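Shown here is one chain on its own, the form predicted on its own, set out as structure tokens.
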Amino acid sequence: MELINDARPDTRPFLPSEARGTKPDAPGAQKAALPRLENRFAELSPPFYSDVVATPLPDPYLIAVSEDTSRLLGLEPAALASQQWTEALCGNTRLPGSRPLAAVYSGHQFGVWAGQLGDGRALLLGDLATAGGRFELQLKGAGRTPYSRMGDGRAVLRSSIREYLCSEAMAALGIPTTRALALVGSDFAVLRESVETAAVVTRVAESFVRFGSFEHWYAAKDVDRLRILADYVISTSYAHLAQRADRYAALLAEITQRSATLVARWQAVGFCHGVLNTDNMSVIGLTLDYGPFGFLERFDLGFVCNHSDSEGRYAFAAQPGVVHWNLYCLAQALLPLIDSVDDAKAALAGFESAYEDAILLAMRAKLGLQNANETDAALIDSLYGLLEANHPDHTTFFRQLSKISRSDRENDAAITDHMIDREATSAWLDTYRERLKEESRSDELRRLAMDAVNPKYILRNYLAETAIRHAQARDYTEIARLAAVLSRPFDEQPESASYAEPAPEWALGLEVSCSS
């Protein structure tokens, strides 16, 4: 069978504060029957996973619960404050109907085939039926699995706080993502670069199947199980494709569309994933696996948020190309199920147009442009050139841009004061102003629309670090405070204005690596 590898593109809040950090039931905590889970993934058969018993976590205590995710699941946040729930949310006890398992998958890591991987520190408990559909619950950090290799299967408090906060922050930004239901801590010691304490995040998603899940069976030359997995994904996430004769090519095409739209949304908000391996790519288009991520602060197309990425493979500007490359890996894995190489290539061919449409739509919204104009792409390209030359704070720049008047330069200082080359900035603003004159919307209505898509608050690295340092000193209130701010990223929140400030000098050297 012809291979398509050579055609791959080049790469370039939450719980009331009195219930946090406590081991006994908080005063007034509601006790309710634990929900019953099913586990549809477990119906596939053992080669797709291993049944695993979670490693007990000594003396666990609840640190945080997401109110939004709780209600998404039909749960009352206050009820999760009980010790009964805490024990379940770290794996010490099982939720009714739960069948904990670790899924096997393989993948390309930093562009190199890594072979078999799998859930090395994650346990899929099962899925919960809700009014909004079925959601899988997964514990991250619940101990060793057959896929842990040399690892201990634990997650540390530091990285767990980052994942908890960013999952919910991304959801509030309107970006497809796995969610975080709860964060449980323990004083149990875990050795990384230094001795840290353990934590468990309860992650929630419609599905945790990855590109690498398909790569695993392709590499094993097991077409039967490749087909079983594809049919499972179609039945659970793409049911409208089930009766199509070309359903596997159609599946690839839809995953391509979702992935293109997802990375466009990352680029628009300035999110850098940090480790876009194929085993970290979701087949339903979610942001998956929060490790060494970072938001663009000082504008830099070459921004690398992962200290382990010495060659910059996953730099900010490279993300669309990397996602496209990963899709070629997925297409290669699905090729035995697709009628022809040409059909697979046709499914992949939609990536560039889908990405271009999505990024143009997002950028028009960020610029306050209601109507499409053939000059918009050039206007956006020139803006990116200006930003790269001047390196302003990405989030602040777009938030301040709403203040620009289409009739005069009276408010231009809101932008020019943040730029090195004021003359070039003024020239671009004049061009932008001329484009705004083609719009019928008033300045005030445009400002409101721009502020509804350009966040004031993002999870800056130093904000996460501040919450981590407080938590390491057994003060969990900053997690709650920061989560509350990030849950309303587009609101002014004048009482929390300090959370919108760029990184202070002490935080300029902060680094995050894959070990996080």
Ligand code: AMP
The other form holds:
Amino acid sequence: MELINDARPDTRPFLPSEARGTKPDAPGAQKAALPRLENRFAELSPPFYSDVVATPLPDPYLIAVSEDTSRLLGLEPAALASQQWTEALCGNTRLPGSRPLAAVYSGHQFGVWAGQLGDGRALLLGDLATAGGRFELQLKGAGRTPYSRMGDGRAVLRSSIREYLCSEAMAALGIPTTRALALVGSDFAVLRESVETAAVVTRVAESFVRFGSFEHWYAAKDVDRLRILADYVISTSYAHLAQRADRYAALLAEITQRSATLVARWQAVGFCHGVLNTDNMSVIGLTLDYGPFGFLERFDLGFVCNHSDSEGRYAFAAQPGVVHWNLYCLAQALLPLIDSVDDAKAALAGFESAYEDAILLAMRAKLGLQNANETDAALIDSLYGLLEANHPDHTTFFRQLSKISRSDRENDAAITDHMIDREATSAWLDTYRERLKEESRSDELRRLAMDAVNPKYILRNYLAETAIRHAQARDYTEIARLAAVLSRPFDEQPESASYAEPAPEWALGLEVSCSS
Ligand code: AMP
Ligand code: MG
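May I ask for the structure of the form predicted in complex with the named molecule now, the form predicted on its own having been displayed?
Whole complex next, starting from this chain.
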């Protein structure tokens, strides 16, 4: 199959915001020089991407800024409130030095080869050198690109709020993820199932290269470009491998490790990605492309967060297997460079042990166990059986578990009250208690350690929906409030305790699908 990219750069004229009448800066906004970007990815030649001019977004307004991500980039959050920044964060003006481009990639969607995809609505602006390394800035929803196919290149406010909130929430949970610097809205109408309005999220990551970026050149039988891309990824993200003779196999082995660790972290916190296609898999092990994601609320191994996933391919419990499957696609794509099926298989073989190590590590921490004991895997298995039979709220269950006393049943109601089968729950708690007796830590210290890994606050679907409904009525305060709560997911925050509540009745039928 030939997949040579003959897409032409978008030639629409660049419309500077001055021509459309820039609004004056909000009072109190600090005017600061915009940072200068470099263009590391653009140094690859144009077949890897197309130069694209962002489609102007009429009358943009700033909706949210992440203080954490601003600081990560060495930017003052208050400075981003200027109209100058707003225009830059939706693509109406260019940051100094920026060379906007859309990258090409291909991929397997729902297990089927989909051919060429690419950044259909994302524009890479360039990268920023910071004290913590180089970060790329990308606008999601800044207009059509040569890879937009039938799409309009836009993202709606609803899905942009979800991506903004979840990227930052995942980062606060300590899970590797792309970040969100800002969210800009506009009254510009976008047609989905109904008419909605457009928004742009500025995403930040060390790299946005996907498994599908490699699959693209493999499918095109272009080994030279496959090597150029692999060398680029090694030099930018895996520099310690650069001198190794077996560097491509080593690259696959490291991506395998990072992906296994990532999916273990998802399972431990109850995160369901929703669209684990190979084009949504980061080669540096980040959670990437937030769409119809969802956190487990009522525990259910078969939980499918994406309403469009009718077969449940990306169900919660299927995620580790799917990530492994995706790694096979990546391995296939890297095979011309690795040149040995055995070496590729050896690299992939690291998945199972890396996943098992990572999930055991995470689960021991969730259960407050400091020492490794060979009975732990069985204890965790029986816990999952119990959860599957009782369907408690996942997050509440683990948060409450720290209250169990290791000497008696006095506090057991903290858990049994949330379960249907109290007898089976008590039996499991007794086994757990026996295991706790093998630990030297006091109940009090264990409680502190457990509360530092079992979040109280996660981005429940109804919380996102509430913030979205307020925003659709032009009230953006709920986004800021929710983002603030989720930025400290392990803290008690008594004033925000209602944000830890399970979904109210009105939200039980909420559905999220790919249409965004
Ligand atoms: P996703 O399901 O969001 O990962 O997207 C899959 C592919 O469809 C990617 O190549 C996206 O860039 C593209 N895409 C999704 N939505 C749009 C849109 N509204 N306009 C253009 N391309 C889109
Ligand atoms: Mg995608």
